[in-house]
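Presented as structure tokens, the chain that follows is alone, the form predicted on its own.
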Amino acid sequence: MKKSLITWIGALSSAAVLMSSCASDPDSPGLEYMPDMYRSPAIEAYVDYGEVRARIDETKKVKLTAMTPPQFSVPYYGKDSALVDMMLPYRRLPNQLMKSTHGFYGERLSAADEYTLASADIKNPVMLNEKVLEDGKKLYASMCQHCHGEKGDGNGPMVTSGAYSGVPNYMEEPRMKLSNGQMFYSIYYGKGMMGAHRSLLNKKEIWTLVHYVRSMQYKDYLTAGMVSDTTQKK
């Protein structure tokens, strides 16, 4: 008798659960079993996580949120004057034609050919050393290699697969003669079919990439570049 009663109770409980998961609304998903396992919780992009429900988290108070900073504002990068100077807003502007080609709407644009003007920018502000080239290699592998190729010859997987074309070979003339500033400008704002990377990489990372590309172009770049930096510091 007890066994039969337990069976009936189990059956009724199962039926109740099944019935409660149904709804008259055909668009209702019903009850979800452990939704966090397959439904990612939404991130509140515009919340200051340094202060949530009157609780202060000092480690998050200086973190950037998804909000776009006001134009001309300068982000805080500590007290290292060289780093702060490097991270200041880029003094060169996108050309006005890039409004239609690269989507620069609502920004200050220049009527001048800023890319050509950048040929005068030859000094890379990032001090060259082996660690910089190691960091540059990682950035290149994640941001550039799929198009420009492992050797910078323009034969990345996107090109060899036939999905993309027109990627230049930066290991040949005359592109080896591009100034550091022109290379930075191209990565920062984009050039030709390449889009802007300024939202993906900060200025220090872009200058680090420039160093790495130079090291692919010139085999003695590390040694010669370090000597050059030392000379300039004196």
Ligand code: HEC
The other form holds:
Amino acid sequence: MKKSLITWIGALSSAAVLMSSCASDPDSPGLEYMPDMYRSPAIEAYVDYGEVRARIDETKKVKLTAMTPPQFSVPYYGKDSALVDMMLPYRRLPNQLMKSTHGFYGERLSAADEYTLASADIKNPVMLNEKVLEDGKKLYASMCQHCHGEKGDGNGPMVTSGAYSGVPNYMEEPRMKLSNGQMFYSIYYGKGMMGAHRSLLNKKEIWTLVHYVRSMQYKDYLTAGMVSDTTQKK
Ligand code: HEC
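Right, the form predicted on its own is done, so what does the form predicted in complex with ligand HEC look like?
First the chain shown before, then all remaining chains and molecules of the complex.
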């Protein structure tokens, strides 16, 4: 007698618990016993928790998001003035053509051909030494080699596989005659089929790569001390 009463109470109370978790709204999870397990307290940069299934909860609004910083804002690079100077936005603007070739919308564009202007007056601010070429080699291997090839001959795996073409050989004219500034400009903003690299590499890294490309072009680049703006080997 006692046993069956306990069984009944048990059955009824578990039925009550089960029934209470049902809700008529098919989107509702029903009664939440452990809300933390349904709604993660983790902050996700792109999610505004204020709105869940079209219902806005003021208390859950996350106002800080991973928004793009305002135009012309400059990241903090520390107190080394030479480094800060190097890292400031590139003063040559992309030319008009880049609007259509590289999708540079909403940017300040230059009316002049800045690519050609980049020739004479821009020096490579990164001092050349062995370490720089080592760093350049690493960057080149991860960012450029698949197109330009290990030796810079334009035969990277992207090209040999037939997926991509038009990659120049650094050792052929007119690339030997490219000035450091032009090279920088092309890597920074892209050129033709090569995309812009400014969002992937900072200016120091790009200048390091310019040194590295030069060292592929001229075997004695390091020893000959072609440190700054050598438009071509004299
Ligand atoms: C997706 C393939 C691809 C990648 C990745 C790539 N390039 Fe290029 N690169 C090209 C092509 C194609 C051209 C020829 C552009 C033209 O002249 O129209 C080119 C041209 C160049 C030139 C000559 C620019 C000029 O003004 O004539 C340099 C220098 C260069 N690349 C360096 C680099 C460096 C350094 C990297 C790595 C950060 C890199 N490229 C990554 C495809 C690529």
